[in-house]
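Taking the form predicted alone, here's one chain by itself in structure tokens.
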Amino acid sequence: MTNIEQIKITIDTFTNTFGIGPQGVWKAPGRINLIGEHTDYNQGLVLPFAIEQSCYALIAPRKDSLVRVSSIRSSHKPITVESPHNFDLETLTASTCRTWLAFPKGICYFLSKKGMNTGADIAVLGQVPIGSGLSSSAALACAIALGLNEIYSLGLTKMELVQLVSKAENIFAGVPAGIMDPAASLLAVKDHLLFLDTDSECYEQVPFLYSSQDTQLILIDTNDRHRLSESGYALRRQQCKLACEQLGVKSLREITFDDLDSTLSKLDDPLLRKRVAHVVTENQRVISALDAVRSNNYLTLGSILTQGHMSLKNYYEVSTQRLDLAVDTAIQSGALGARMTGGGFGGSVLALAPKSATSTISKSIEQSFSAQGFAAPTIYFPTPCQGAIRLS
């Protein structure tokens, strides 16, 4: 089934399960992050893209303060609709809820702060899938959140509704995540690498066309499902935050490179050395990926992407057994170099190989996953896509 008549049946599902067709459909990808990991929520700098796989949205206004909400799942045979759950923004609080509800339900939130003053009836169609590492949440968030600032006419820009999905995640998900998931649905571009520095928010798009060097990108999806928030996701945070306190400093960004060294020589915990040390050479290893983007040296790049797998494993300690497993597999079977993508404890694998060698790389990892008696992992080859836009 095409994406066109998919979403045709969901618009017929919408209807059936609301009484009334949607006013529109907005369509939010989720990312993979190059380079840059753990580093967003310590203001520093990230190089994320799109990809194909999407969150959709179906909204349709209401003259009530009612929000009703809808997960339609695809992967039935018919599609199926889960039967709306009710809030209504009157009575709406900031608090966290520990399942995907608590996504629409800090988008209204924060929207209704902004002008969004009566309800809408929505439906969700995820395509992203989920603890992959892939950011689910986040184009669940960024696909109503663009969808209801439309409707509504709030004249919100895309960087301040980069801002209010953060926000959501934080508050209303109990997830301490930076800015650079819903940036990356919400601003990238097709063929781009979004290179944001999180701090001043400012951002790039850069040219990633690596298949003109004969090169291919491999997404190794291990399905060793995450939940950022029951993991040791805030404990990093924390961490982070207890070393900025001892070095005096508002966040890591503020060390450079070169006074790295010194730097740790202030910390007694060798545990908060090595989380700085991780945040403050992954900044780097950004600068110089994209470098090496922008002057078409692939090897250095994969070598970057390699370095950056190796300090998340050891100086970060968000990796897993399997990650580490693709990791090495991908490398040895000929891969330019491979990292785990996202916050870690789980979730996928991007590799970058030459085109020649993505078969018997992909083999090869299956091969390992079945000799180690893990579930076949998912394959994909990814590329840059479009970032959230309305389809209809």
The other form holds:
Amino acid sequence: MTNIEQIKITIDTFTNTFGIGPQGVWKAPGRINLIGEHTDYNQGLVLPFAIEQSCYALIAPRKDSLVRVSSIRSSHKPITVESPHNFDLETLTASTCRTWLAFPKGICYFLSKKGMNTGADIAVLGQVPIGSGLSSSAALACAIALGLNEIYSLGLTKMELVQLVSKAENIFAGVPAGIMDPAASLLAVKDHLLFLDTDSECYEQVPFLYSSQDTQLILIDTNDRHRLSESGYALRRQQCKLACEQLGVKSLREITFDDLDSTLSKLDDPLLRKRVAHVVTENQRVISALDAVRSNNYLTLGSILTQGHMSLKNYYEVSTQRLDLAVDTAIQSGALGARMTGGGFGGSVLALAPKSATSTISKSIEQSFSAQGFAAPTIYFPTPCQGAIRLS
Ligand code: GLA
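Beyond the form predicted alone, can we have the form predicted together with alpha-D-galactopyranose (GLA)?
Below is the entire complex, every chain and molecule, led by the chain shown above.
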């Protein structure tokens, strides 16, 4: 089924479910982070891009304060639709919810403070694999937020929507994530990386033309699912906060690469030293990676990616056996570099490889997973795609 056919069927499903057609369809993509991991909640630098896999939100406004949300599943035929979950804008309070409904609830809650006075009928179709480190949650949240902002003419800028989605994730989903994922989903541009300074919130679209250099991106989804709210993600954030308190800084961004050694000597706890070392060197790697991209130096870029992985594995300790296996096998079979992408504790690896080596690398990874008795990974060849848009 093509995307257009699928959207048409989805519109029919919406109409059957809610008894009225949607006013529009919005698409928001997942993301891959090239480098800059666990830096966003430390006011640091990130360099993600949007991917093809997206979430679609179909929305119709309502005249009362009810919000009805339903999820459409299209992976097998016939397409199925969950019976709608209802909540009322007037009685909605800021509280944590353990299901995907946290996102529509959080977004409606914060948009109601910005002038969304009546409810909506919403159906979502998510095609970003969940728990793969590709930001399925931000895709879902951004598609809904962009659509409601437009339907209700609220006039929020994309950066304001980024902050709103991030607040919804922090407060309603209980995940203390930074702004990288919604920023990538809402602001990314096709064939570009999004270079974002999460402190100043300034950003720049940087052309990423790896294909003209005979290189290819390979994404290896280990199919080892993560759940950030249950993982050590929150613990890492707390450790960074504790390090800031002990160092007397507002955020780890204040520590420059040149000051790293003297800063580390002020911390007694070896664990905190490791966490700080990762964050500070990772910010520096984002800058080096940008230089490498701008000068088409893909050999150097590859080695920066691998250094980033080693830091996440040894200093930040968020990698897993399967992520390490995918990284090691990719490099041994010809990749220029590879690293886990996203929050870690499962998820995906991104490798940069000469085009000629991609099929050998893919086969070697499949074989190494099978030899270890791991479930087969899913391998994609992603390209940087356009950020969130209205489709119809
Ligand atoms: C998750 C979070 C992001 C970011 C990454 C790690 O994807 O949602 O905000 O912290 O982990 O870089």
